[in-house]
Each structure stands twice: as structure tokens, then as C-alpha cells.
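Next up is one chain by itself, shown in C-alpha cells, the form predicted alone.
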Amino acid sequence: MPISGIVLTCLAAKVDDVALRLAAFDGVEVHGVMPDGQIVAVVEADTVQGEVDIVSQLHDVEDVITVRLAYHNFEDV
């Protein structure tokens, strides 16, 4: 199972509005939201190919400016 810790950038008047968005995503989990507009999120999917479709849509959120990958794990279920 594919699992990556992803850094967002917004802007930092709506990181708390694109985090709520971010969390209602299925298999996307916040974990900190800066006041300089940074989200650190995980995702978690069943396949590689079903996490890049998660996060090809979250460079798609209204207000998100950049999604970066900081980490990337495979771990057996």
C-alpha cells in the first residue's frame, strides 16, 4: 500500500478553508496547517496508481498552489 506525505501551498488567507476541502478527500489526511499558507497532509491509497489519482486532483483544489511530495513509503498490508 503507497503512501506519501505531500506539502501544499495556498494562500495563506484560505489555508483554512483548503484544508477542511483537503480532509474530505478519501484517503487524504491533514496533519498541520501553517499560517504561511503550508498544509502537511498524508495520502493513502490500495495502489500507485490510485494514489497519484488522489493527488492529481488536489493540484485541482480551488486555491492550492502547489502540491509537493516530501515522502514516499510502500507498505505491505
The other form holds:
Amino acid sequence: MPISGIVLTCLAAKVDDVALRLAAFDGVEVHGVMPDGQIVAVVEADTVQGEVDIVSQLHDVEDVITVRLAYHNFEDV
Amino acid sequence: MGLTRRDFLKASAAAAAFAATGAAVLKPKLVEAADSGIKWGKAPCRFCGTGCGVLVGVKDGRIVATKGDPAAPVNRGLNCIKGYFLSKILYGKDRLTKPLIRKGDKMVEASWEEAMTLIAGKFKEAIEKHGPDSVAIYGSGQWTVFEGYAASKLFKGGIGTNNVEPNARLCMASAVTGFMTTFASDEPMGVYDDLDIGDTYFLWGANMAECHPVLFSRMIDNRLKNPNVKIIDFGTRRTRTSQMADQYIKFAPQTDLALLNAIAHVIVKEKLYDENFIKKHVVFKKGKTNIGNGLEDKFKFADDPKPMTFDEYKDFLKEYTPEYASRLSGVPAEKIVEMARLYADKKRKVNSLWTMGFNQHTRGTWVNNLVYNVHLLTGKICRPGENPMSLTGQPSACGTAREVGTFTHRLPADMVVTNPEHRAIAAKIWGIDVKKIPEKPTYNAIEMFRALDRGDIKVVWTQVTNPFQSLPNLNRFRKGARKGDGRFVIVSDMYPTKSTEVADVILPSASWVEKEGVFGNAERRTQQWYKMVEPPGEARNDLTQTIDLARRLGHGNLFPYKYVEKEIWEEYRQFTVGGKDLAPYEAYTKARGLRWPVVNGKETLYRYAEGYDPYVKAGEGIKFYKNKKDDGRAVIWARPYEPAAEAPDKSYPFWLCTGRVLEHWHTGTMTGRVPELKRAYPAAVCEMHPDDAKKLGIKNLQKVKISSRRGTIILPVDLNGRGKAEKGNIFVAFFDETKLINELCIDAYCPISGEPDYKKCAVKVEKA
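We have the form predicted alone; now please give the form predicted in complex with the partner chain.
Entire complex below, previous chain first.
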């Protein structure tokens, strides 16, 4: 199963709300919420396709401004 | 409960993300465990011209992981969504692994020896019968520096033809001629740091959110920290970028020329210009007008610049009142005044950013000149946080196509074949008789494929590009390639494409970290990487392929190298000393890229600026020293508004604009191989305004027939897509090889740059 580490940004005032919205997604674990509006999350899915589907949806989550990829491991794919 | 490898990997994923946010790494021991058995190497990303740093993880000869490179100043540990597919592009199921030779309608596997013997034979035959200008090489801004250099040296210095062009002619040529005519040196004065420290950003027809997401994120991060930051999106189509901008200002296609002149008009009328800067650093010029659109074969144009005074320039601007520009563009006159004042606001650090909206334009050079005019009038240039910046689309459009100079008229490092001194310098470095390099340029990219269609070019070799999908007026060129009568097309690529379909020989190529390379990005940053994995089957580096041909044509003496990449670099570097100044090869093996000029081991942030640029003397402040003929000053050009080559009319009432989407890169040769991306954005659609659709009785996702004077295509209409067409406009992305939208595009080009206009032609839309 591929695993990726991502960083999302939103307005600092919205960061807790956004983190809650992200946590509701299957395959998304929120690992860190920074006071400046950055959120660290780990995405897991059965396939890379699944990961990309999740990340594409995260782009559209209310108040999310950017979604970027820090780490991607797919050694057993 | 023991920890599994999965736990280690999760920790590693989180740690990399934390590191990118600037937070401390948690659980470093787990990260270490996750990394066991993985060997990491650095490389620039394979996709766009941003030049993000990537760490590539290899285990048992295969790429198993990638990271945004935390040490890379461009992207600081984060990649865009295309980062998910960086390695997968190497592992598509239909990778080409053996040379293929056409036998009738079939492509048959062959040995390299057989394929190269055939190719060399065709080259020799054409040269003997029709002269050296009957053979050509067409490469790309995805060529490594070495590959581009070897191609230029072989064709210009060995075979003796200037038939060398890159696909960058289709994407960056107007930026180059804009820089050359205004500053007499290619490539920007500013750097990406301006995205972090400026406060006002004008985007002109650039969908940065989708096409340069990492740079867009830097600008957005800046705005999150600084509420004073303003982003203005001037566009002909509402995009993801428009949604994020503070203001989206729609304008009618082609009227950017009038808008920029009107902005200059207001700046002059309200005396908002920087008089001191103008006196010291600027001259005024005008060139020819009504310059044509390059639609006829063998079109030729030479500008005839004439000096003018500031007062004469002011007279030229008189006509461009906000009201006049408003009538043409649809932008309210008061909005134009507001934007001019924003550009000139002395308290603001102003940047302009653009890509294909300006460059793919029948007046692409002019519109580049016009945006520089505004920065030169206001003196907002060559200073930290305020610069005009042309963004690039390919990873080495700058490093290879522009700096190595793989264009028909160019030699390395801003030199040109028409200049006898430049030819002499090149001949000396190449160790050849100066007479070998022809003094006349031959064909720009469009003219090259017109020449193939006519039969003036017989043999063409394309490398790392897909012209038979990406050229405008595509039907003509696809048919031309298969006309026979001695025509012979060689295509080197990693996958089957629309270009391999018309090839006589297909050569399988190594890609990205399957070879050693150097790319140069849009902020003058040169980045090196080593080979990390083997290419599949018998695939070979394009560099090896070119040198193989050289040997077979008797030009092996031009390539006497042992460590080919390093020795080519050091040879090429001689061209750059005292100007673009590239560093010794070793410097790049360690650094996360260096921005030229690199003098005494130090990179340059701001060109032409004292304290930054080593060529600007103490006390000079700013010096456009490359423009020697105008005494080190930049040129403000009087360039008028002229209409597009083809505008909508009764029969063809819509503007067609083409472009890219986030998930796919260019013609989709690589990204189309990745099933995930195919699914995210599987096929081209026609973006249309709901009011236009209603008038035509077309419902969302219904199929429509789109026709221009050159071709027809059937596509579903998308009224709720990510991009929103303005009334009277439609937009279609060009990645989909099953729907060749470029068949509809017109092959009109900017007479100065030779770059075609993919953003404007007239089409009609009917229910299919």
C-alpha cells in the first residue's frame, strides 16, 4: 500500500476546522496542526490511484488553499 | 506490539511533511528504519520549468519512493500533485525498449546497429543529393543540456546546417525575443524569491495554480503571512488561479496589447513614472507595424528599429486612453486606471508574471516588450521583490533551448550564427573551420515542418518531443510527414506517441534519472543529477544516440570524450565565461542548483543590480550592461495594438484557446501513461460559457462538433469544470492524443519570435 506525507495550507483562523474536515476522510490521518495554518497529514490507500483520488478531493475541501506532497513511498506497489 | 515496516514508512511520510513546514522531525529513529535499504539521490523534477528539487529513493534497482527535496530552495521539500507520478512515468507498460523500423504499415523490431545504419544511410543520401539543409533535428526544452549541446554541435559544426530547432519555439520564443529586444540578453533579472517578498502580483494569462502550483503556493504563502499582498489575475478564462486571486479581470483575447499601452498611458498622463530611472536607464524605440502573421510558407520579417524621444513615446500613447482600451478589451476604463495606479504605487513591490498567454501570441514579442515598458516606466525592476518574470513550461527550456541555443539562428550563450565574431568563437571552441557554420538561419519550427511537407527537408529526427501532436494546423504536418518521396522521420522517445505513428524509425530512449543530466529552470538555476536506475530493455540516452550518428557520418572527432557529460559541460562552459558564467561541473553535483551568472563561486540573485550582479560596478546602481549599443540602457518600445490573425466572425463565431490542466503535462506522453492521472482527467472536454451553451441548446456533457477552417473535432461540453470559459470563448486542453485539438489551431506566428498562437483562432460549435 502506498503512503504519502502531505502538507495543506489554509488561513490560520480556519486551521482547526479544516483539520477536523480532513480527519473525516478515510485514508487521511492528521499528524500536525500548525498555528500558522499548515496541516501535516498522512494519506494511505490501496493504490496510488486511491491516494490521488483522496488528494484531489482534499483540494476541494472548504477553506483548503493548497495541497502539496512531501513524501511518497510505493515500494510494495 | 512490534512496529511494522508500515509504521516506519508512516513516520517517514509524516516526518518529511513536518520538516517541510519547518517543524522538528518526530521519531527520527523510525524514519531511519524506513530509509533502510533505500538509496537517495537528488534530481530536478521531470515536468515543468519550475525546477523543483526531488529526492529519488532507489531500492533493488527500482525507484520506490520520492520526497520533495528539503534542501531545494525552489520548493523547500514540497512537490505538487504531479510528484505522485514522477517515478511512475518511467514504468508505463508500453515503454519502448527496442528500436523499430517501418516495414510497410508495420513497425518491426530491429537491432540498434540495423537502425543506426539505416538512419546514417538516409542522412548521407539526403545530404549528398539535396545538401545539408535537407536534414534536420527537432528537440526540446526537455533535452538535457548535454543532449542539446551535442545536437547543435553535430548539426551546425559537423553537418553544416542550421536546421536545429526545439519545441521551445512553440512555448518560449516570444519571451526570448522580448528579453533580447528590451535588454539584449535572454532570461529574467528576478528570481523566485520575489514571490516571497513582493506584495503585488499581476498575472497575465497565466494559470499558475494549475500549471506552476509550487510557485503559486509560494505566492499564496506570502499572502497568508502578509495581508497587504494583492494578486490580480488578468485573463481570458476563469481558472483555479482566478478563484484565489484578489481580483480577476477578464479581457477579450489579443487586447492585452491595448491594455498594457493604456496602463502606460495612465502612468504617463498622471506623471506616475520614475523620471530619474527613465533618464538614467531607458531609451525609447519604435519598430515596423502591420508586420503580418507568418501564415505564408517561407515568411520572412526583419524589424527596423528607430529611436524616439520620451515625448514621441508619449504621443504614441495618446491614442491608448482607458476608454479606447476598454472598448477593445471589455475591461472598464476605471479598472484600467486603478490597475495603472496600482502598478505605479511607490509603496508597492510590483511583479508581473506570465506564460503562454503572452508567448503564444502573434504579437508575442510586442506584448513581452509592453509589460517591460510598464516596469521600466515605474522603475520597478532589478530590485528584490519587484520584477517582471516570464515563467517557463519545460524543465530545461531555459537551460538547454535558450542557454545552449538550440534554435536555427543561435549558438550557445546568446550568440547568433549571423554574427561573424560569434561564429569564430564557436568554431574555435568546437575545433572546426569557421566556414562550416552557415551564416544564415534556415527554418523556425513551423517553417521546418512546412519544409518537410513541401519536401525541402527530407530527413528529420525528433528527440524528447511530440510535434505530430503539438504543432498547430496539425493535419498539414501529419500528412506531410507521410508523403514519401524520400522523406524520412526518426523519432526518439520513451513511449509510443502521435509522432511515433508517423515515424520511419523509432528509437527507445532513456529518461530522467535513467541517465545523467543537467536542466536549467526559469530563474536561471542550473541543476545536475546522476543516473540512478537503468533504462528498460535496450533504451538509450538521446545523447548516446546523437553521438552514434555523428560517428557514422564521419564527425566522431567532434565528440572525443571519455566522461561525456562532464567534458561536454566544461566545453560548453567556455561559451559562457564573461556573460552567463556557468560554474565548473563539480559545483552542480553538490548544490541544489546555482543561478547564473556564477562568478567566483557565487550565484547571482538580481541581474543588472549593484550588489548582486558582479558585472555592475560600484556606484552604477542599475546597469543594463548587456545592451551595449544603447549605452547600457533598456528599451521602451512603442508597440501598437494589432488584431489577431484570425478573429471570430459570422461563420466561426467563437474564440478557441488551448492549454494545460493540472493533471497532465503537455501532450500527455508521460502523464497519459499513469492510470491515476488518466482517471482524474481522462479526456479532453470543451469548456464553454453556460449562456453560450443555452443559446445553442447544448446541455452539460452533451457532445459538440467544433470546427475551424482547418479541422473538426467532437468533444463533450463541460459547463461546470474547473476552468470557466468566458462568453464567446471555448477552451480545450491539448494533452489528449485521441482528440487532436491542434488540428483546429492556426499556424500563424509572431513574425519576430516565430512562435505560433495557440490561444486564438476562430471556431464554430454545433450539436454533434
